[in-house]
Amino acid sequence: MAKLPGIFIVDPDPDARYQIQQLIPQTGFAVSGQSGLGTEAVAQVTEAGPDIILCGLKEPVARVVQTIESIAYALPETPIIVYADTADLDIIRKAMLAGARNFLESPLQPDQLKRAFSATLEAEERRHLRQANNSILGPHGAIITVFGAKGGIGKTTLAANLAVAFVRQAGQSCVLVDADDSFGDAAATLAVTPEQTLIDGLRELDNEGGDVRSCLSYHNSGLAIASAPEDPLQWRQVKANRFQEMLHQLARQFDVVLVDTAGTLGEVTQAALEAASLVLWLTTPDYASVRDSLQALRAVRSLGLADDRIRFVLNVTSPEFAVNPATIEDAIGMPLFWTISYDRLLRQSGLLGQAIVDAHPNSAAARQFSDLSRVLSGLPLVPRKAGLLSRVFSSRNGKAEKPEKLEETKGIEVGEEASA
């Protein structure tokens, strides 16, 4: 009988720890044991050899994060899932520097956990195995750049939603760039308030030892996001080769980078494109905007990006286009690879500061972007009753794409850094 993955549960508070060893089992996963906090902890984490660890983020909470630091240096290979019955970005921020990889918040539910479990240890498979293809450089995550040939779109929304389905549906650790650099909004989006920007995490980079991670600020999904600044003049200060450095180093430490951009091709937002492992190009199914996207094709094939790179997304920001994939797959020379469908819910999450697969988990834009988050990361599609295909890809003249359409749609392997 194959051996249960085993999960290690710390937690300062006794009865914490009982009552999830009472929930472990109904997830198809076991205990493989439990602990306090402190060397302690280490110690009897050390000796267990878990698959996950999984731990309590309450007071006190300086010695849970101390605690944290010490298992991920003695078991840096083994991912830590940390709860807490808070959604404090500064605690979460702490968690997560301090080496934990996941967060949940509490009370805990079977379904949850079973969830963050499997996301996780698939999230580890794909991270041992480029590592096994690049042992001297290590695994690196992939550099997801989203663009559109014009404003007003949805490319911020697209990017703060797939960035939070990211870590909530694929299990991925990422982080959410803002290089907007007119007047960038990404973490208003999602209601976060950053106290520094991705120009501080510009200046780590000219300090010995410094740490690009500092300058991030923290969804309560455990997302990090690189704020853009709230002056739109120090983008002067940004040269490009170094901003391209920052993505790279960020993809050392996350699986995804993604980074939203602005609607015209500046400096940063080329650089960005240059550095991408994959460019998610949004248009809408209007007549300006399909044809902005044909003569910002023809501008970025001509600074050498391939077309391979390129996975075109339609946007249907309204009810009121009768939508003909064909017909737009006809004028921009290349298939459309998602379509986010046309969702009331989305603009109203929205204007709330929350991502719609947290507000309104079953609607059908919620499924479209946690479906996508699981294709480009590898994994498969969680199977849904009843028109699962007609969800997932664009339909033609209303009709469900054939099944043999999920063959044709290839995602990328996260972990895929850029040769730019």
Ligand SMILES: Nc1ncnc2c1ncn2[C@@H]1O[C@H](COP(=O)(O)OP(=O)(O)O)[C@@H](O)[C@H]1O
Given for the second form:
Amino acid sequence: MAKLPGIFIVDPDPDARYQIQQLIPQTGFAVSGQSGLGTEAVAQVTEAGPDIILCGLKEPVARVVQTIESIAYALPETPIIVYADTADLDIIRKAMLAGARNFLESPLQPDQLKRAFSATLEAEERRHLRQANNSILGPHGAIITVFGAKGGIGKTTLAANLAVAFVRQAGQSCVLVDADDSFGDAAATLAVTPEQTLIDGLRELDNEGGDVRSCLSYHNSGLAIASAPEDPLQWRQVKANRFQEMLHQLARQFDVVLVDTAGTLGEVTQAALEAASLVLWLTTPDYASVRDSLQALRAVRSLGLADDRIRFVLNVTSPEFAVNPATIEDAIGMPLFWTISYDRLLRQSGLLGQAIVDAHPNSAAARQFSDLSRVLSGLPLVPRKAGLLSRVFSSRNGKAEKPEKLEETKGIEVGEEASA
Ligand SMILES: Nc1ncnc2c1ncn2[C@@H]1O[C@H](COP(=O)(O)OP(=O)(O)O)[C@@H](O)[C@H]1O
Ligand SMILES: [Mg+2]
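Could you please show the structure of the form predicted in complex with the ligand, as a counterpart to the form predicted alone just displayed?
Time for the whole complex; same chain goes first.
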């Protein structure tokens, strides 16, 4: 039989350690050791090499936090879950900053422990996959900024649908940040009515012990959304460096922070580009859009954004477009990383406030969003029967090398669940 994953218990109180030790066998995990605080804990945990460390957050809190910090330093790969009988946000925040990955409220129940252990190991697995060099995102929360040099080219459509795909298809925790400082509509695209906006989140950031997450709204997929204020004038109070700090803070709490932007190069957009680990740069196949991209590319380069952080995404927003990806690549001088084909179901689900990955999971666009979320997460693609049209597009998606010309895609209307 395979060895059960091991849990190491750290708690200043020996009785508490004993009680938790009795619970662990009911969770399907095994106890790999236990200890009090301080250097003893660090030495014993290192010796035992557990899969997860469970640590009691109680008086003396400062010593517990110090112990968490030392263990996290010695074993950076091993997740630490803390438990406490108070949900005091300030104490939890200290533990998280010291290196804890999760918090449980005690008294602990076997079911609750089992769920937390499994979720933690799954998150760890994903982190490893990303670290294994086949993911663009990197081991920590990634900030992905969706940019494009104008409005109406599908930025919000891409941001919202990709965000839901990250949660549903790639199993990532994701927050969608609406940084469109003209008329942000990311929450509305997913029929989410926010109670608070990111302006409230920024205020929290300035409060001692405040948590940016209190401003988030949630989509039924579990996707978190930081909405734009309804009144665009409120953006005037936003300082670019505080906004960036908010993005970095969220990146410590979510696997993916996906930022939707306006089609201009204002201060907020610049801040979102600067903070990005990766920029998904959207263009449509028409001359005006490609020309605007070129101009914006020059501007963005002069701001110091390196080309290796940019991935071009071609979005075919109209069935009228004659698509020749090679010509577009020649014009922008960079390869196309991904293509979203024209799909009338995409427009339709947008109007109904649905994500296409939920409403029409077999449609061309839904597959392209799902595949993109998995490719960016370093996960293998889900195999499916390939029809002619999906082959034409998916054979290009994700490839950075210069592709051959695809004359046969000219003027073809793709999508419509053609190869479902
Ligand atoms: N690939 C596509 N196929 C069909 N319609 C699309 C596609 N991409 C975007 N659209 C539609 O184009 C319109 C503008 O998209 P939107 O995401 O709001 O653009 P932006 O955020 O760049 O202003 C929306 O009605 C959307 O449904
Ligand atoms: Mg938009």
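Since the structure is predicted, the reported quantities are computational estimates derived from the model, not experimental observations. Superpose the two forms; the largest set of C-alphas matching within 1.5 Å is the rigid core. Residue numbers count along the first chain shown, from 1.
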{"query": "Displaced residue check between these two forms: residue 353, CA, 2 Å or over, core reference", "finding": "no"}
{"query": "Rigid core fit then residue 183 CA moved by 2 Å or more between these two forms", "finding": "no"}
{"query": "CA of residue 78, rigid core aligned, shift of 2 Å or more between these two forms", "finding": "yes"}
